[in-house]
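Take a look at this single chain in structure tokens; it is the form predicted on its own.
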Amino acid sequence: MTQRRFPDRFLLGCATAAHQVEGGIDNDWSRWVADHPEAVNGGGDAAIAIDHYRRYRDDLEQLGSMQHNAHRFSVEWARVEPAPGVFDHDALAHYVDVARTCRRFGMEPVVTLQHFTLPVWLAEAGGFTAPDAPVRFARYAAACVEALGEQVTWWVTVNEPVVVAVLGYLEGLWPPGERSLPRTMAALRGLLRMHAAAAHAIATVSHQHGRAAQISIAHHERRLLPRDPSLRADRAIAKVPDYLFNRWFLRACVTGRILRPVGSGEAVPGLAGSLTYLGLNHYTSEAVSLDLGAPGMLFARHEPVPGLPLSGTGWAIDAGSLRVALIDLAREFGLPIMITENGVADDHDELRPTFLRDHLGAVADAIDSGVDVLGYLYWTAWDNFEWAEGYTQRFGLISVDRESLQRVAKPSAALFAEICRTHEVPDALVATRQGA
């Protein structure tokens, strides 16, 4: 059996988000946690997070020393535009230096403009449903591209738009804490328009400066399978959430229209052709069955796929699902794909080495099948603030002591560093995956 080698230009690194690591941010999420401390498992907040805003140079040097050649981070909108139309040039200069520091340590920067959080002033005006949110997001995007564009080619407009709409407006677990299907649909329409406006701004500003720009969303793909494929009810009930969660937003971007049932097919300026590559966030697959007691969830019960091992979050660990997702997305949309997130919660670093081997092997399988995979960004570099899960879920390659904030690399970080150095999944790792 031969070693599996990734292409020389293949990107390997980690993904992060500003609110989860930086500390010192006043946005809708910090206000939400202050008003609803019970909403965070185990308590805690991101007031300090891991203090990455001050420690970013040392942190990025640590990743560079591990042979990472890419790093995804997000710009915090609330820092850059603390009041409507008022831009903080010191904050922009900070993120320029983050991108420059990535390059200094050999890492291609991949920049996200909106990773779940909003400035307080926009949240109070309606958030994703605000009529002027697309225009304001485009203005912010243009400012970021003007500042960072010399350092950055790879842009992500919105991270997991369907996830943030569902958790904030349907399940009420995230800000603004609503539980309304019509409001969820309104948020999805707003997010689609925001992406289109930002994509147009990125392309326009980049063209004005003669710079290349690659643009995508970070699409969350969670394959939804009938719990019992022999039951017609389970097969039928899985189709609607699978379409809404895994395909609606992407197909709208391709057609340029707000597709049913979220819209009536109305065209959105700048939406068609707004994706030049596809960012893919993939963690797990789920089993879906009929649940007449869950009208708010479209009468669908979601649970881990039976028979698969579970992560610290209780999610099924399913490397084969990543391979299938890559193949299916490439077949339907014909775009190169960057895995912008893939990771596992694991308190004691027992699951992560095998997870990395299996999932990188699945990526190699997809490449062998003809999929143009640009790179793999593990979620995440450091144990951090995981939204409603607080600090109870540890996805990081590097642990962070909550008192001293000392960073200590886990054994899995050394495994990933060796893969980053060689661009290979060694024989023994592939053998382990295929024999599982």
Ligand code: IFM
Second form
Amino acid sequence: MTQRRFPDRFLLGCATAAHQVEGGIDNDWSRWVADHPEAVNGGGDAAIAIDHYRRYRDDLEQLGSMQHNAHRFSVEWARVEPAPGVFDHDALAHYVDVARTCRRFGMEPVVTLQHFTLPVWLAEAGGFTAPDAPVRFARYAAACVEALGEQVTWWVTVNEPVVVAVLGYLEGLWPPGERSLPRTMAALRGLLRMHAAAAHAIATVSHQHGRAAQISIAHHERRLLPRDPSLRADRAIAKVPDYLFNRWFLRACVTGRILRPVGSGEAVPGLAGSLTYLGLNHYTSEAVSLDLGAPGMLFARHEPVPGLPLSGTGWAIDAGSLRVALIDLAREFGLPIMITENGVADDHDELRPTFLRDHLGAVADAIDSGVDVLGYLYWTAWDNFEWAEGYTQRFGLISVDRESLQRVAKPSAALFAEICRTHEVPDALVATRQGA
Ligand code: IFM
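Since we've got the form predicted on its own here, give me the form predicted in complex with the ligand too.
Let's see the whole complex now, leading with the same chain.
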């Protein structure tokens, strides 16, 4: 029978990212949106976002009152190091207080060092492809661990490295707006070296202070299935993005080498064994078919798996794929897994209750199959700036009025609070899953 109660130490809470909520940040993304307002669906920018930089105490108190016992946030590199080698101690003190405030309200902080955005000075020097990006990132990581390490055990070096490389360098939808396969490969190599350098810095500084540190990336996994499994072409083409998107980065972290086709197997110092747990961001599954007209997408056409309900973003809602991802990743990498993101865009909070029950049920099923799952962090606490989707996609448990910035908890926030309180998948799920 499925174990439907999560272990006592199981982490339950929400994930956020600085640029999407804080407001008042000058980084590559704020410059990109200023220069390309058309790049954001519905217009808008993150100049104010939800003003979380000033309101974080009240915001975190609200999450604590909802029984969350964990909270993932990111430190904004552009604030902490506004010019190369110049560290802003007030900005660091701010994030120390954010971590302390999480603890005060009963939440274990999970801290991301790089969530899509870069300081302008690094972006202008080549961003992820800048030769000194790894050294710079390691210094910034060391400064963060020095400052926050007393409060923080769980670290995420880079959020969704493959996503940020593909959208910024292959599809040109995000900064720096390039469309080049060789540049995408260069960005991936840079991100891998940056992760390795930061992981080494986190481990070293933590060790010097006698503190424990857990280190991962936040790996975005989409289950990629052949559109028509009876077609050899679809079966073959689906394997390409599945390897590049879902496995290449993780396998590089395990082997310590920049694997083909992105590299030629060269070793990266500090990379092998750099993951002590595996952070998993999971949203959807996709059907992949051969498309000879899409060389820029490596001849693969992606679409939602037919027959599944769609979220506001048009992503297929597929709780079973979360269970499969957990089982596959645990089998291959043998690491404990924290779900660092999982959520649904849903304007009217109609899909979210079932989404939560089904996805937490899938997590319970994976635990039942022997996967060591450390926690589940819902994306996200507040409706926020959703990158190229602007404010058009609402993933939050809490809505935020765009004029008054007033926060109002949605009904699903109460459901999630109940799950956090009881550490149990609600009963209604049994019917939902068995009927599915
Ligand atoms: O909003 C993003 C987040 O920044 C990274 N993972 C996916 C989320 C939803 O698109």
